[in-house]
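Only one chain comes next, encoded as structure tokens, the form predicted alone.
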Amino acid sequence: MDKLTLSNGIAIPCMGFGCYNAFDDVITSAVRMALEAGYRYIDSAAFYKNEPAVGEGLSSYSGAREDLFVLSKAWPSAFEDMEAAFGCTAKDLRLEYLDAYIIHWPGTNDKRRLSAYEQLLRLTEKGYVRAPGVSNFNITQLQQIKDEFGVYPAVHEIECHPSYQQRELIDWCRERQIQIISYEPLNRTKDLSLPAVSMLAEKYGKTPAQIVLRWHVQHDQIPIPKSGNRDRITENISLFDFELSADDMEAIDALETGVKDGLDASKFPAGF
């Protein structure tokens, strides 16, 4: 699989496998199938409450650890002790280090957020984390990190799909070498039924999911689809034998509605 290079020189696969909302043997089996299909980036989070099962799936990988890229996220309730939160995640995932560890949501308290990020930088300095990052931040919150610590996060994970593209934020991040990771890359499958996507699927002889995921890849934003179905897991990663034309990329760009599926980061999670 193709890889991208983060601002700190770390390589990351241009597509990952998400682990949200699947549990026990289901997610263990899904991670194993993903690794068998060729995924080398697994995207997890403490909030998903399934990391022991994800770790069980990861344990089946017989290749070199350095060939894997494993990301997890810390919930705002962990802001007071990020090292303890990392320790729990590392134990659950059966790993000695994480390739990326990121703040899952910014919360509403600037002081707590910046303190958490400072602790994250210490974890990076100690070698427990290779790339620090964030998720669901706005431009002001990203700039605060740069102003406080002199460097931008290496990665930023956000909701992104054809219906909600966040172009202003993504362009801003790209100019500052902040790598975008797209969660909900298919808009919970809603974007797959759009006529423009269906037409392109027929044109290229691909599935609608492959068309949308390829659009992400060609925009250099890393999609992290999830599935528990072996055929779909394999289908989703089969993106590297075709390329969308510039006109067809623009056709998908034109599907922007500005309607997001997820929550408002300025208000969620409450109390943090």
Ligand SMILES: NC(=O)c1ccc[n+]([C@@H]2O[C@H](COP(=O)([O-])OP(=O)(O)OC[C@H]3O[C@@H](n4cnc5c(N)ncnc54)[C@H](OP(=O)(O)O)[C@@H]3O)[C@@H](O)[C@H]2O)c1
The other form holds:
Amino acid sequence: MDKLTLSNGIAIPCMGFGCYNAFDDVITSAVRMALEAGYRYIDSAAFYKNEPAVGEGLSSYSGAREDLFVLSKAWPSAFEDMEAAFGCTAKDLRLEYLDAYIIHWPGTNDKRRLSAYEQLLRLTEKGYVRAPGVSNFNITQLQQIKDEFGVYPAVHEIECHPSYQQRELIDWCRERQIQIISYEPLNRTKDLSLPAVSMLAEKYGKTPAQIVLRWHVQHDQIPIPKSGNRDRITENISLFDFELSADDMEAIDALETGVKDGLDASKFPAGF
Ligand SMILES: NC(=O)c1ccc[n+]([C@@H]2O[C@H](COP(=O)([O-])OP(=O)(O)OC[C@H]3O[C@@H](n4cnc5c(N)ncnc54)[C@H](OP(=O)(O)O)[C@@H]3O)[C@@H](O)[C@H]2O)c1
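Got the form predicted alone; could you also share the form predicted in complex with the ligand?
In what comes next, the whole complex appears, and the chain from above leads the way.
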């Protein structure tokens, strides 16, 4: 699988595997199946309440640790003590370091968020984290990081799929070498039944999921689909034997509706 290079020189696979909303043996075996199918980037989070089971799945990997890219996320409740939060996640995932550790949601308190990011930079300096990043931030919050610490986050994980593309934010990030990771890349399956996607699936002899995921990959916005099903896990990574034409990329670009599926970062999670 191709890799992209982050602003600090770290390589990241051009697609990953999401771990949200699956638990115990289901996520352990999903992570194992993903590794067997060739995924090397695993997208985890303390909030998913399944990191010990994700760690169990990761422990089955017999290749070199350096070949894996493991990302986890700190919830705003961890902002006071990011080192402790990192310690729990690292223990649960059975890892000594994370390839990326990111702030899951910005919260509404600038001071607390910037203090958390400063702690994240210290974890990076100490070698516990290879790439610091964020998720669900707006442009103002990203710029605050640069103004305060002199460097933008290496990655930004955001909701992105054909129905909600966040093109302005993505272009802004791209100009500043902030790598986009697309969460809910299939719009939790809702985008798979769009007529334009079905037509392209028929044209290329691929499934709707492969068309949508290939669109992300060709835009260099790393998709991290989740599946608990072996066939769909394999289907989703079988993307590297075809290419969407420029016209067909534009046809998917035209599916933007401005309607997001997920929560509003100015209100969620409440109390932070
Ligand atoms: N940073 C954030 O705030 C944030 C927020 C949300 C998500 N995320 C990350 O993004 C990852 C992906 O998002 P998501 O899991 O919410 O949504 P998603 O990947 O867009 O969709 C997952 C759903 O699609 C189904 N699916 C997967 N492959 C399929 C295929 N080929 N054909 C038909 N259905 C398919 C899955 O069902 P089966 O399991 O039955 O296959 C599951 O119900 C998460 O797991 C998480 O790691 C991050």
